[in-house]
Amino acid sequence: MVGNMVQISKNLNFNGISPRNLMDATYKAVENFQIRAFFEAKGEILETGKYSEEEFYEFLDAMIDAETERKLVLESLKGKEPLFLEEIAKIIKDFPPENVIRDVIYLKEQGYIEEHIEIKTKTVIKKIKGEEKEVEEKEYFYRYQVKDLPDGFIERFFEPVSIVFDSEVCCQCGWCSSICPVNAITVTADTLEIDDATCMKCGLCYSVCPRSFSIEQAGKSISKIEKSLKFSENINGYVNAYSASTTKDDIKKVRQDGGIVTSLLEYLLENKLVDAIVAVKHSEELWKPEPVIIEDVKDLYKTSGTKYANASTLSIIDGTKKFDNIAVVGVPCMMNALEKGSLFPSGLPFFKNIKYRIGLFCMESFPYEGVLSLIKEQFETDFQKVTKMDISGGKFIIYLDSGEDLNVPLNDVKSYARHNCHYCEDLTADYADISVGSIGSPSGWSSVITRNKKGEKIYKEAVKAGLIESKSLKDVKPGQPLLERIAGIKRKNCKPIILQKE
């Protein structure tokens, strides 16, 4: 590992750091259990064949770089009072602000830093059922400070993600199985299994899991310091918000709402901006979704429409390595997973070919058996007669092959939803490049949030190409206020994650 340490001094991220401080931080970094576990399992990793030797050393070097940076950030924070993440990013000028913020969050998980939460209550006037009333609202303030560590402190060891599944908070996204260097993890829509004999106990799966530890405060702080973004406490950072509808008749025939996701994906494929798309289609079992890799536009329409049952979409990402550029479509927990995989443990994405992330609004999803039970028990009908499902106006709606549509109050179907969805605070896919859903837009249209310059650019290009008709979300009813309100409700009702250790 000495050869790798020598390379670190040449890393441009460490310009301005004294050689002695850099070397001290590096020696501390290589004691990190994840780095040691990854290095010691080199033979098993290369034998598995998921990562080449060049990729192995690229990941290893990046992990050492990131851990070295974290140790330098830790030293800079020792002796300081509790600070907001944005304040810390301004104080530590040796690294980019987004790096410093992500480092603090990871140092907290490693056990070096503690999070101080201050709750303030304020009284505001709100209109409730047409009447203005005084209501109390709680505000949460998060500050971070280095712990007073005892002699012989050992940083926290990250358990394999079986701890997440056993705690019944796993969202079944499948990201851990794609990341695992030795293919020790198998994930389906309902199960997660780890082969203990193969698992190398590196903790990489825990680092990238959307349910292991939250990056919500990091995401908010990074959005706040990015001057090109607007910021909302409920929908996080964004460039613009639109209401949009496809102009293509073929897409209108298969769309759920505005047909925007399919239109964007078609634009990406036809203009060779991506070589493939990871999405979900209906499997041979009616209404049961199946993750799929789409290479041709002619297969794209099979992925149209909302699938209310969950699928482990990210479990097939490792099957996309032959493609130079891909787009991934998924719900908020999946976008969160991809973001964590680009931040931790190294800041180097495990799959550098993921060029675009298209996020779907999601309040909650259902297990496949839950969908079947819902249709049978709430509508007393055969699920094979259902041609479409929808959620609108506080109702769960099914459309039948007879042309009839039936609905029940949304509250009546909540018991069929996956309970692990209640641990997600994100309605609008904060970590996507473009987020799409129906809330806020009229029938036949979709609400679209561009999250960054890349997302805004590709959306504007698709509009310019004539694939999409677009308006500002502020110019339609019910518009952004409804979207913000429902997103706020989901954040407020989100349950805290408590991982149960045996």
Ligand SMILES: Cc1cc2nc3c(=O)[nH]c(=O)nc-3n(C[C@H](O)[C@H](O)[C@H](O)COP(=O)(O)OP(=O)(O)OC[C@H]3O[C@@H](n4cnc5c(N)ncnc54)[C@H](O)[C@@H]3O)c2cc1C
The other form holds:
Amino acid sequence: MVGNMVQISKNLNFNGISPRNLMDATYKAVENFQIRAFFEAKGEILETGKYSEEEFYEFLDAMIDAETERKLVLESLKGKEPLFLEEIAKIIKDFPPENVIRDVIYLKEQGYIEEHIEIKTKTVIKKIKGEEKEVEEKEYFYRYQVKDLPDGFIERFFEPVSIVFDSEVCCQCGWCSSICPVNAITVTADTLEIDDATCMKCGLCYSVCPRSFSIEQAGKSISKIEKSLKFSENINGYVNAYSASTTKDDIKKVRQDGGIVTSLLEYLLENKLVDAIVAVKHSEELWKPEPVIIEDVKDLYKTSGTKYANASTLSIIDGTKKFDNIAVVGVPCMMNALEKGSLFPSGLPFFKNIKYRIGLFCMESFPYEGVLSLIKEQFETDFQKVTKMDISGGKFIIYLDSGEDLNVPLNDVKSYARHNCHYCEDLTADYADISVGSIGSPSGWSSVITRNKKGEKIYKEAVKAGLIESKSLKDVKPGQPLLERIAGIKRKNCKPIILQKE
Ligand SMILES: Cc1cc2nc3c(=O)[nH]c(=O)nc-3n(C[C@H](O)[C@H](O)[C@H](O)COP(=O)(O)OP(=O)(O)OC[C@H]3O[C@@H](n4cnc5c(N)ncnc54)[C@H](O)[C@@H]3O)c2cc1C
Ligand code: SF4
Ligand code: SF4
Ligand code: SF4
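Starting from the form predicted on its own, produce the coordinates for the form predicted in complex with this ligand.
Below is the whole assembly, all chains and molecules, this chain first.
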């Protein structure tokens, strides 16, 4: 069997590696449990019908190549002192720096590499309530080194994501259920179930789950070495930051803030840059979001506006396979999931049709029942009368069908938020192509962060087409400083994820 698998590998990026080293690395790679489990379950996978035979071999091939690359990276790092990710990417020249960085993170998770964290304290001057004060700030430095491995060391086996759910850190994004090759996982906004009889223990769900292991250090390092990007510790890599508002009156009627998300989606659909969009609309139960696939601009406006309850949006991605190009709208944990799915296990995304990721800023979301209790207990109001909810200026605000609006301090509603949001460090959707939120911009406007060339291009095109009025975020108040500050608070308060077996 191993022989067959070695023949399958046909990556052309191993030029320059000695044939002996490449052969050794490939033989080690095909011993990887994930590759073996995937290969051995070929019959069940094809019977499930989610992936075609051609796709199956394409994924298998990519998984073998990526694992071979990791084994070569591991060999190159043996005997070296602890190094920063950027330093490792410079030393190992056989592969692109972003591949080397993601390989180190995966090797760490597989048990080969140790992460050394050094904490330094520095004094900075900060303006607090108009007065300049000296404040102590902690700085974290992450270095990576190959472990001294005992004889007979066995690479770590990735368990199915029930370990994430049982540890109460699952953000219910639904990505694992779309990825699972044998449809063993069912995710809703508050449950996750794995059919043990169907699960083939491949650990693919673990590899792509945003809550299994963090990609924060990899994301930061990749952004830092990408010279075309600006970099901020709190909002990560970006091309430009804008403040923007839709020019379309129809969108103004239904939008949450600047109506930028709906305007961008309309631009993508109208110009056939995508065939469909994955977003959320109100379900039959008002204020309960329901993930939907939208093909027609006329249905798009039903998705506009923020529903503060969470939805397992990514669980419907596997229903988009008939479309060549799609855009996905989601909160930061979902963007993180999509990024992880494109980095691991192979660098070949399972859904190549995802062309655009539109991320929303998000401080927290609420369980649906939590939203209902919040409206009832904090506002003594029937939720059927609520036409819009908003978080702005440190307040949770509801707008009623009578035209009246009511608000309570945000701190008073924090206890209704989802427990698992406390493990989330990302406010501004670091892994989107374009991130959109209200913090930093005036009412009726959105703050927009373009994260890469693709995001910047479509944003500029939508502005040029007259759909969006745009300014630099530097030219509005409170602007980027407030956004950076709140993003920093979210990172600082984020709890570490510790996965525990039942
Ligand atoms: C749970 C949640 C918390 C948020 N918290 C903050 C915050 O703390 N600070 C901040 O600045 N901004 C926050 N936002 C983003 C903000 O509310 C707006 O979504 C954003 O400013 C875009 O506004 P817009 O007018 O451009 O969007 P619109 O054009 O109105 O489009 C809204 C889009 O949001 C999507 N959407 C709505 N609800 C959900 C949901 N539950 N899950 C996934 N997608 C959804 C819809 O599909 C639609 O495509 C949050 C959004 C959500 C969903
Ligand atoms: S992929 Fe998403 S839904 Fe699945 S376990 Fe991880 S966080 Fe939960
Ligand atoms: S549940 Fe996870 S481990 Fe089990 S088959 Fe699906 S992806 Fe693989
Ligand atoms: S706070 Fe984080 S985990 Fe919670 S919904 Fe927002 S992005 Fe997801």
